[in-house]
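Next up: a single chain in structure tokens, the form predicted alone.
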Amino acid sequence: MTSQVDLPVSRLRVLVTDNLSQRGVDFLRQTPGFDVVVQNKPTPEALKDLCREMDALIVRSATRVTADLLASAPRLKVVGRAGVGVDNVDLEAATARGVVVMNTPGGNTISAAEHTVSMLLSLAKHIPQATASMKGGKWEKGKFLSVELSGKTLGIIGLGRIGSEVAKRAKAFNLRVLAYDPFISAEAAQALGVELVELTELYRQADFITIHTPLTAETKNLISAATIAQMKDGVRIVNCARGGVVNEADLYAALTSGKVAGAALDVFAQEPTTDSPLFSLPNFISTPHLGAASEEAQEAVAVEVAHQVVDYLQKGIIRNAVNAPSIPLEMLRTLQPYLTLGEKLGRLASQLCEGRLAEIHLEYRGEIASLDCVPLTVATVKGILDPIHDSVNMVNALAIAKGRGIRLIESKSTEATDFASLITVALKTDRGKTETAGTLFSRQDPRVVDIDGFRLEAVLDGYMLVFSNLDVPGVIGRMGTLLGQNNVNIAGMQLGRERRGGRAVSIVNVDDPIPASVLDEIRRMPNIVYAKLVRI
């Protein structure tokens, strides 16, 4: 997933921690304009010192990117996670500071799915225990009676990339597969040959349960004494997703009582873990967070995250961000001109309105309404906030608006208008309402076509003198003369009026900023209602 914003071009510094695969480091070092620092396992204080001058930080799971660390890194623009889970990154703090957090959701999918199936088989066949017994000089053939997977029911919690790959492999073992995932369509599940069920039903029917969810407030301790009680006696549980999803104390009690026949964990609430009561149980097996630890996966995520960081720092392209809107690459060419239009239109509306901003109403009409407008909303809100906030970007625009108590309303309509697509930005303040509307000419050039109900057409670029006046002879002539006398060159002019003799609104595109003294003189001219200079 990708989107694009503008970033300044300069020499850029990247810090890499956590033993990133060499191919990823090599790519960064071979990219012109980049300085790369590799520091594996730095102390928290050393990490803070290193990050003070960094534009990017690339980590795996060991480095914790805290609010304190982010506060000490004023140049930091992006954190790249070589892997899927970002629970080691303070997303709220990163978003507030405008730092993009990217992960690599696809790079380790196969490795994690294969590891899950390996744990499932090892659990059913007692392979680790039998291996340890033989290495201890024993031949305990009768001790390790296994169970077959064929004909059993596997419950998959989370049918995303990894869960889906596990489902495909499970079918080869003649397992009946149930899945719980509130975000997956019935059609997608049917294509995988999977039955979608509620979580309580999955607990009730599954012989094996495997977990593939992120660690969130909702999934923390998802497997606990209360949910284990809903499961079949003799269920077997695998977790190769995130530590903390399984309550380890409750799992220990269930393994001891026999309610759970066996469990396999690749992840733990605290890592590294070298001393756990679970390790003493004969029906428990574990690995030290190896789900993504294949040579292929480590290389893939390292190269992927390196490319993502370079694309963002060099071109402003956001891909696989977890705290900023992303756009599928094939849609970027179509949507990019609208992102520019929305941002410029928002900047215009913001500079025209007066008072404390309370509400933003964005309306998308025509062809644009059929597209994913989330990135467009973010770009427009960014444009609105640009003139009043010095560090707003595509990452923190919505968070800043929410923090200021600004209400955001969106509406869409595919009904035809006078234009193929029309974006309307209405701002409500404690002193009134300002409304602007814009479209693309030739699907590329952003134009404003309406200001507070006055129809006109002007290029959205550079410096724009926007003024309202009574529609009487001589106003435009005096305006042009005054600007000429003060060496302000007019690049274009558009006028809209409600009726002859009524009010009019005009936009004058000028090549250079108008001095404040000249702007004050314009405002004192006869029949001028208001005059504002805006910069797009």
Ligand code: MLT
Given for the second form:
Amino acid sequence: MTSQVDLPVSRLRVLVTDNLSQRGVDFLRQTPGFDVVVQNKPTPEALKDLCREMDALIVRSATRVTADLLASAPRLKVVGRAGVGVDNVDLEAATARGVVVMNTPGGNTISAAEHTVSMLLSLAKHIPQATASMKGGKWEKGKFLSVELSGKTLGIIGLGRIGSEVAKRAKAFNLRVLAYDPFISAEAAQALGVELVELTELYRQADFITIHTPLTAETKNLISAATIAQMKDGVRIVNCARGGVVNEADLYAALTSGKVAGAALDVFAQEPTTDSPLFSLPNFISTPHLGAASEEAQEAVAVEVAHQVVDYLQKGIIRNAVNAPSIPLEMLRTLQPYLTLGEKLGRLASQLCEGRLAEIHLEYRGEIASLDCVPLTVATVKGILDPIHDSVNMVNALAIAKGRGIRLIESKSTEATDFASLITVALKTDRGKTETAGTLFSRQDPRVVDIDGFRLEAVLDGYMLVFSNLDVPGVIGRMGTLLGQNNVNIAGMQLGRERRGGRAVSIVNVDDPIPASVLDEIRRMPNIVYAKLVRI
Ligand code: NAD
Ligand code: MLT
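Right, the form predicted alone is done; let's see the coordinates for the form predicted together with the ligand.
To see the whole picture, the full complex is given below, headed by that same chain.
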């Protein structure tokens, strides 16, 4: 299988693997500026070769996006997963490399819920076994005695999107529905007509149990010999969530002993699975990970992921990212100017401070404090790290800060200040503290309004000469003359001082970079405390 594709350089390149539904591919192909390569099920080597040139990779569940693959894809900015589970993507490696990983929650919810209910009914009514028997030329009417769902208790573990849809459908079968989900409120469960209970209670009462959690350290082997022992004798178990949540060896033992009357798995610890002791059991039924394999779901997730990837590459809009803050479009319109302000303020603070960065304290005051400040924090930290770290972005900024042992503190207050909204960035290093505060003028225009307690109002853009001096006559004049003599054009100037004759801090916005020799000369001028050239 060839993996060499000649593509023009300046266009955005997307590799699609895993038989993405055609409508998703068509959308990508019709998007101006995009080149699309479709390579279904490439070998790992071919995949690596192809990814070297790609800006985006779109996969379903088969392609394994490993640390090794990511390391050989220097241009890669985004991995789109058409589906929910991202266990085929090395998230830690993607985050470290600043690659956004997006999934498409919701696109296959209904299909997965319908599949779960089908499994539940098939389990109760022995439909797969009866079909196989008839196809084997038998008429075994007495063998397949079923049970009714009506009046029984269903226990749902994980009451998220799919769990909730299963609950709604279960009500139609007159099932009493219990659920365990530590992250869902009792009110949300109540609105679905579901009783939220502890896990032990769910095990004690449920006739049927269905799991709809992700696979996490906590849910791995959730259904094991120990937990099965807490369940009712004759319980029936369905797992259409993730393989590994049910311990298959323990399930086999419980199905053999009759403790568990029947089980249905759509997902397995190892996939594909073509051989399992479970397949020999008459009270076990299965499907090969078909929960989302409907025409509608596949089309929905393909179109969704294609739109998300294009939006990210073209406009920087992050939706449904699992390793970066997602910002809904309406929110982005409000937040974008603040994201720019935070990033610029971060860049300024970072270039003003001296020494090894130990702590970042971000304070949001006024109107901004009532918005979701998580993306703002990420943008500001990105700005702080930008001057000191290669290739930092919205995905890896917090991880890089954490990796460097930098403490991050955030505080919020909706109380009014002199400005509608104010962001303060305080940086602590082994050599001291630097504090800058900024706001938006006319809701669009980022300004720095405070440096280390000195009030001023300067445009946050381009080259900025920031200096502190003793407030005596002549300093500003000499500075202007020196810059003029060296052909540095002044675009704006702001001064803040503590009192007449005390210390002052000034910002000179300049159109051109100031040569290092001129900067040295400034630092040697009388009454100058410090001078720094900052690039925003
Ligand atoms: P979701 O995020 O909407 O819901 C998951 C729920 O699990 C959340 O409410 C969360 O609070 C809960 N949860 C997390 N840890 C828990 C724990 N330890 N105990 C109890 N609850 C816990 O996700 P979803 O879209 O409903 O998907 C659920 C699962 O189904 C995922 O694993 C997903 O990958 C899988 N899935 C499978 C198929 C398939 O083809 N079989 C299709 C789609 C999704
Ligand atoms: C999902 O996580 O979306 C489902 O398991 C379906 C799939 O893997 O494609």
